[in-house]
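Form predicted on its own, single chain, as structure tokens, below.
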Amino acid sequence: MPKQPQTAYKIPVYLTQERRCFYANIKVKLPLSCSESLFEEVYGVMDVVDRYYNSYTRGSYIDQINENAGDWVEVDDYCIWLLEELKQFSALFDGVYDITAMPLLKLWGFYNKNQQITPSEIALKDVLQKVNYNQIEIKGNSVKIAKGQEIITGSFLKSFAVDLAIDFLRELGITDALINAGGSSMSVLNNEIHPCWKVNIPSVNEEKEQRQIQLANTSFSYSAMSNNYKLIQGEKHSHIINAITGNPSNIQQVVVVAKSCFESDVLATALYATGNEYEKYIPILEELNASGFVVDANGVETAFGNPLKEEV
């Protein structure tokens, strides 16, 4: 019987966990060699991160800040970075990218099943002025936001906690392992024995297969409609919404790999709300080094930054 060729012994083999949290199904993949009991150390690192700052999140920090808004809030070192990289994030975008934009998905109706009719230019003009990162004022450890307003942490919360656990198994000396927040966000570790994972990309155009690109210790986000829309009267609206506008945008696809799952939700998230502007905001992902594409409201895509490997 003819030997089987060693390189087989090499093929590497995972252990796999998905659990719920952050609203998603958060998966990770460790190698073989590690202790099924460190997935409670991994999903751990993330709980914290839940618990802590999840604007959803009865009593975190940000929870805190939205109840009291118009009053200070005692926060901890971790949410200070966070508002303050989420404010200078928005002010790349000129605030068409804006945490405080949870009254515009409540006026669309996103936390109302029953809502058919689209928001009126009056009310949308009177929402718009609660809606305004520069109004989150910060004081050594202490958060302010004005009266009215509301701070909304989906568009980057579950990609800092996986930078977290990813940072964590970093420091255990782990050089291969996969975190994938829900298919929308995903950081990944890489070595010479597995030197990249294989990531499918949703196709927008039903005659399209999707596509494949290959990452290596890097993050990759995805923001699309797909089924995150308010449907009223046959027309979908992204959840997505521009907070200058204070409209839903069209665009259809976004994809973002950059270094770190934080940074490629929110650069995701801000490209895609600027919709039909979106081409006056690529040279910002550019200059920090994020690559992907966009597909707009017409089925046009445009690459930036260094071309994606794509498996054929």
Second form
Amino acid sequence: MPKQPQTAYKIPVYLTQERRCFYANIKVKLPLSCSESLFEEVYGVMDVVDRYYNSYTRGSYIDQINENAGDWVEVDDYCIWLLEELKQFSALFDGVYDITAMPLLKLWGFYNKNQQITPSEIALKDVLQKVNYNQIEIKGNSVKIAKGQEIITGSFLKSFAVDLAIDFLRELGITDALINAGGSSMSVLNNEIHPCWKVNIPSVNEEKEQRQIQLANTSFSYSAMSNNYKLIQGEKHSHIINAITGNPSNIQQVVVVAKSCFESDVLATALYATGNEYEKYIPILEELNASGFVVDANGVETAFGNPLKEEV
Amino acid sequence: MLHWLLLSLMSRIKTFVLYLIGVVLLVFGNRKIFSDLWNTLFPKKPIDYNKDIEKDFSHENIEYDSIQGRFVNHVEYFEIVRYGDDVTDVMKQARSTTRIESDNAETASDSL
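Output block for the form predicted together with the partner chain, input the form predicted on its own:
Let us now look at the entire complex, which starts with that chain.
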């Protein structure tokens, strides 16, 4: 009897590149059929965002706004769109999430390795006066922030760049791809042949195993305190700070899945910043059709939105 | 007499053989002669390799704007805009870092 041919399992194979951008490792996965030169264009899209809007890039629009605090600065339409959207998110979260929180991060020593003391109440009160998204004024294409204020783009810009890169790929007709911005934000495209991408969520509890969720034509963001924190006198302080209280959040983990990477990143950061009051803000995420879960300081997990598809 | 006849005959045979060798070399020594002759008698039509290539490209009509003195493309298209002559670090990073991966799971991280 002739041997039956073995079943051929089709494993999707991708071209992958990883480059440093926005102070993160940005990984791009494209179908094997794509030209390698497409990477140049995808990273080119993100490079433009980095150059024009990153608060850390000298000469960018946001850098100009920060450098000329107190004066009007002419910016482009994208910059206006970003600032208006972010002001709306700040309003939704009662100012807990605020992109003018840079002075707070400096006060907590996130830009000073040698600082080993927590800020005093007086210093906090003084700095909190500079943190207020309402003082970002927009008139036409001009923007002004108050003197002493500083905008930080870390909570949303790389995700905005991922969205533009994903849109670019979609317009080219690519239906299966992944962009992973440092593990904290990802956006994926899927088709019938490859219906989902998988993401491992680290466990905050050593006794529990990591979870694996499935993503399909959506965006994902992750905020936690596993690696990114300030250690002061043996105590970990998260880099995400509640802009109303001025104190770092004590939440352990936030996972948000939303329609755009920009939205999921802002929502994950904002929900994380709310700290102990996170339950009050979950309906906002559900109203925006976002899904995910929060693990609070006590290890209590609260899911919201549609249940995430998990690998068993 | 016989000796003279033999010598004369040999000389003619030699001339004939040498003539034959000459003709054989002339005809078969230049192999290209037949293909040239064939191509002359039955010339091939030249193949236009670029005939269908245009199907793979999109066409955009560029109009000359006499007021502005420049060509204008009315079709919206994606363009990577750059300023300055410098190339940023992200674009300098070598293309040779491309690798092949399957759809293995990505890992979420807050470490950047």
